[in-house]
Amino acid sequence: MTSKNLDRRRLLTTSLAFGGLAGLGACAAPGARTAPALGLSAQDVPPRLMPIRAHADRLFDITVCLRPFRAKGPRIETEMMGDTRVVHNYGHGGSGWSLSWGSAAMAVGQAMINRPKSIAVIGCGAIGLTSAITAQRQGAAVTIYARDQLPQTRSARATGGWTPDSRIALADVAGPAFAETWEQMARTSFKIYRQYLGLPGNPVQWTDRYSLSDTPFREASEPPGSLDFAHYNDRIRDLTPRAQDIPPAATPFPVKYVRRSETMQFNIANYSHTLMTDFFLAGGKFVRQEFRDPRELTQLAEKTVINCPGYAAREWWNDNSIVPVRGQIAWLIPQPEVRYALSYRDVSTWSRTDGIVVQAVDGGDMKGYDNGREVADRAEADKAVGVLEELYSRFPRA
């Protein structure tokens, strides 16, 4: 071996054993941080948190969503018009993506009793579009009737966490059977969830969610005067983990009191992607179309349809038990190293693909309750953005 090549193998050999030496630096955690000092087993200290970079001057987008709540829960039923059968799937309030598989595995199951070859579903969102998917499933031939697809409905523009019971119901309107309903519901959607975990863009994953206090955590009040809306996780607490305290000193967040839960969340972008390429990979058609009166649905070729129109239900279809409840999101650009969820001070964030969306949820479940102001709202989205900014300011310095 020459000098010259010695020389570069003890270069590079020194090279790497600083390197391994300050990797190992760099991942070993402070005394302070080790697993027994937190009272944490190894396996719960969380990884490293990168910090939201929330500065206003970052919102690249205002988005609102008019949910579709119903006193009753969802509607689920069908009805005949001369020779069509109608079943109806919509009114699911925050829950829709949530419940969307469960739900049209019901629509379905009364939509194919006659075993129809053809089925025609109105609307594109994300119960219209699982619908028709899971028909597909069942061998039938589908088209869908709809103004706008999936990217351009009201649907793409929710937060995309897995909030099954979230303003889906009043608990004194909608009886004890519809909560066997809705586990029913819950439960097969979440299992079919597991069907898209790992696929490339990830339009399913799991994550880390903390939620952080100044106070000591307590039950949340609601605002006098508020409804009682209709609250069923406790029915499917075996799906999910529990929610864990953690001292804060095992995170960079600068509060008294934090708390993390594992929870599923949708990269809707990505996600609708997935499902809009699976319902055309398996013959689906698409047929633009704005319908204005019910008795056009009967002018259809097809005489089975799942009518699944959302919000919109409540003008098209004159259901006044349809409220709307306002939703914004300001979205912040995107940062792929952070990866989990927030909620502190009335403000909740959840970091996706396309965009980190921050949404104000202060009043709780009332919040935007009977609102139909589908208008975007910046002084809102800039002080949701500054209670990020603000705690954020006080994140430890790398």
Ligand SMILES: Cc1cc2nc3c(=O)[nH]c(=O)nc-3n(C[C@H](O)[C@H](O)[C@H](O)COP(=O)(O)OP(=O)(O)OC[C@H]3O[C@@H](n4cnc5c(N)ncnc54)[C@H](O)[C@@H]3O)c2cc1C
Second form
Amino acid sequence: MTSKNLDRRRLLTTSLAFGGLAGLGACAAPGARTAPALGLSAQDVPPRLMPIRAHADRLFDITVCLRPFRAKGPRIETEMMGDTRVVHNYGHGGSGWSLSWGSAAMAVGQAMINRPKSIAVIGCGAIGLTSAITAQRQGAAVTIYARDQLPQTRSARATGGWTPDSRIALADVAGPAFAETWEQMARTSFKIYRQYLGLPGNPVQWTDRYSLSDTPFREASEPPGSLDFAHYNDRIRDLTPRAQDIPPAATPFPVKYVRRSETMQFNIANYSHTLMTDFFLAGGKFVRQEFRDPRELTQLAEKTVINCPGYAAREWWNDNSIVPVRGQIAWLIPQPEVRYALSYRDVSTWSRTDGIVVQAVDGGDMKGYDNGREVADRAEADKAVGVLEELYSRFPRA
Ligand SMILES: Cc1cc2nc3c(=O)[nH]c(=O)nc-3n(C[C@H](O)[C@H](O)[C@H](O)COP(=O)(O)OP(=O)(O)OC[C@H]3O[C@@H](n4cnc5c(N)ncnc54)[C@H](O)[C@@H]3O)c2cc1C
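What about the form predicted in complex with the named molecule, after the form predicted on its own?
Time for the whole complex; same chain goes first.
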């Protein structure tokens, strides 16, 4: 085939995948026409993919937060302080949203041992709120004591992807017992997320994620000197579909290699609102309070406390096993018509209802490790948006 023919074929299939049927008989479904030529079955041809309007002046916010990483994995254990039972539930690294329900189930299981009528939860991030709701569902009256409500917490600054084994532990430190615990947490969470699909505002949804590359895909490898972060996803392979290589010509992406996976996404603004509403509707109370000394917990009216302070456990519980892993998000103005997530040249995006999340992911799991600087880096944001701007400048015109 001549390069002219190739170009024409590419243009043809691209314009079909892109929704451009003019001149080809708009009565035919795009999948029906392109599928055989592309070696894809009709149902696998990507839908129309709209470009992200990636320009630095469309950035409306840059947020930074610290993942609460523990080499051993999250701390879910009971500690008695006088007659107060304190159940810790913190240290979920880059997986707090994903594992929240499963982790809550374990912590609440420990808290409910003596069937308390009322429970205090410290913290109102992803972990505190899901612990509180889980305890309510088991019949306890719950009061959350926290400095901030969910929209002001670090949890609200997360990406919002189903990433249950992201910076969750170090393989050699956590050991095989934690792998079992992790799997149980991941499966429980996944099941409960099912209940939040299809609600108004799409708090949780499935999304296609396209990995793009100019060179063949290789097994992800960490840079030399990286720590041995645990990866357990193989244990739950059955939960999500396999990634699929897609002929680039079936998409408008101007790259040589395209891989598509399907994953769950949390639209954190809507999802947080849904959780807060559920908590209050079930009779939950919120008390704004900042704790400075662990002994203050013994002065609460509730004698069972679930402690979910996230990264702050390092300061106020003196838990130095928590290491900060800095992460930054640059926010592009929302584009509801962009219905996919993307990764390309160490930049990752998610199209959420509250904005397009843009993140630099160079450096793998070590990126931001032991970096507690919670301030925005504009240059990092501009560089990441620049990669997207260049990609979309080569997008075909619709
Ligand atoms: C950039 C980035 C991206 C991420 N992306 C994802 C993702 O895609 N998927 C995923 O699953 N996870 C992700 N995570 C990880 C996830 O955000 C965390 O694991 C999770 O937010 C931890 O929640 P938490 O409730 O433990 O802590 P927090 O959200 O920090 O909540 C702590 C709560 O405790 C309260 N508190 C703290 N100290 C005190 C005190 N002394 N007195 C009173 N109250 C106190 C706070 O006010 C707050 O209410 C990401 C993290 C980052 C930084």
